[in-house]
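For reference, the chain that follows is the form predicted alone, supplied as structure tokens.
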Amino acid sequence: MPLIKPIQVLSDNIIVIEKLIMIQFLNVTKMYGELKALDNLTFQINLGEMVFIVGPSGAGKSTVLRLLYREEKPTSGQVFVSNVDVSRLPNSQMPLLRRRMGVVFQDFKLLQNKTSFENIAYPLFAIGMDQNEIKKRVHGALKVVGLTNKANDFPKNLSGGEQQRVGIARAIVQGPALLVADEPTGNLDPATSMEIFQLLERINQRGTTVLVATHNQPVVDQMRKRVLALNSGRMVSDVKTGTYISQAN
């Protein structure tokens, strides 16, 4: 499935998203009441990278992702996707941003009363895409994740790994330049977990920037990608071909 060329949208002199994405956190702090989830965090992710964010529970990994897709706003600092400060993006522009940013969740978040095809097609129906184009894109996404024979199956009839593949297909069906995944293998066995990470790697090799928050030490150690390690909301290590143990402690 070829990547879809996003359309630049201008509103109040803000470009919502571009084909190639750069992520930047500049002095980002996030408070939840008295709890400091992120503490003056600064880092950059270049175009086309696949990066792991690791660290103990409560380190701030999921907060980083939620700030990217604007489920949360920083208490202070700036979060950029390409040249857009998403924390200042008007609410009216948020759907346009999220159409071009795929998100994969630990608990899959599939609609139980819809088939694999319908789950993947859901975001396309939401934007009023032509039926023929929807069919083409959904079948393309199913092919990428290796589930062409499961298009008409409901989630209850799929294994955990297959459900996550449907979730990934839904995340990539609009051809996003950025894919973020929050503990995508947290509910899966080791063999299936490796298959999911290998799938994410293949998607990255197609030109999509991939950012994964994970506790999955064996996979991180084996894949040897760039590893950002957080602890208590602070960056403690950033290594180009890192491992979980050496960088998360």
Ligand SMILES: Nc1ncnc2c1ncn2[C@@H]1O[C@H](COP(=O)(O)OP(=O)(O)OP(=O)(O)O)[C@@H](O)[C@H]1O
Contents of the next structure:
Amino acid sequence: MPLIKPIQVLSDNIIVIEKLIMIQFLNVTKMYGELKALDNLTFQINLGEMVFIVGPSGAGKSTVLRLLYREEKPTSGQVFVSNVDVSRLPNSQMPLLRRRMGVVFQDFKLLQNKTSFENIAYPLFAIGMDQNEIKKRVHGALKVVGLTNKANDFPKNLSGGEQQRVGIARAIVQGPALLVADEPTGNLDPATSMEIFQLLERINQRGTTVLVATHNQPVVDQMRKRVLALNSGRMVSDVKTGTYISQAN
Ligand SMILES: Nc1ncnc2c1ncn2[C@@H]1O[C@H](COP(=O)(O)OP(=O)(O)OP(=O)(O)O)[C@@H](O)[C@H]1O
Ligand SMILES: [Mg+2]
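I have the form predicted alone already, so could you send the form predicted together with this ligand?
Let us now look at the entire complex, which starts with that chain.
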């Protein structure tokens, strides 16, 4: 996908090179019936950033992510991924969006009757990729998440942390530009959670933009990334290297 106007010519001799934008919310309001889940939300995330989105339960974190992967549409306003307004994307273009965006869930959403390899390969089968290419890609993704030795195990024989690694491998197997994760460590113990966040950081360092909604205060405090804090559907702070406590309350 091409990106929004990276270069803006202000006059003959003044040229502004803008940061490349990966995510842009413009005056986004989301109503669920009478309930205002997001209230005129505007923010931007640049290519290559790793950003936490925090806030109390019901603040609207998952709603932000659902609008990004188009499980929901905004009531008003626009949601851009690169320069594509995903809220207006025709259904026929959705597979393209999904190829550019990996999604990681709290409950992993693995198919229980499939091995790690098969779970990760699933989106590649779905687009009709050649068998040899699938093998290469899946083994590459297993290597990134450190699970080469668990390729043939079923989810029930994996720990929670390992299951989430499979979930992450499935999310990155198509080489997405953007990875979004909703409470990826919500079901994991603190040590395992830290490992998962370090894995997400490594994926970010390989060039993928990463957006994580989380309640995991110790990890957010430790990682010193940009923190967006939501409350009642509004952005209450946006700090470059923030901590959970100072931003979320
Ligand atoms: N499908 C839905 N129908 C009706 N209301 C909804 C729906 N999804 C979310 N809401 C409401 O919208 C608000 C924002 O919900 P959201 O799930 O985005 O919050 P959250 O910040 O992710 O919370 P949590 O930390 O508990 O996951 C909440 O008041 C929630 O009850
Ligand atoms: Mg949520």
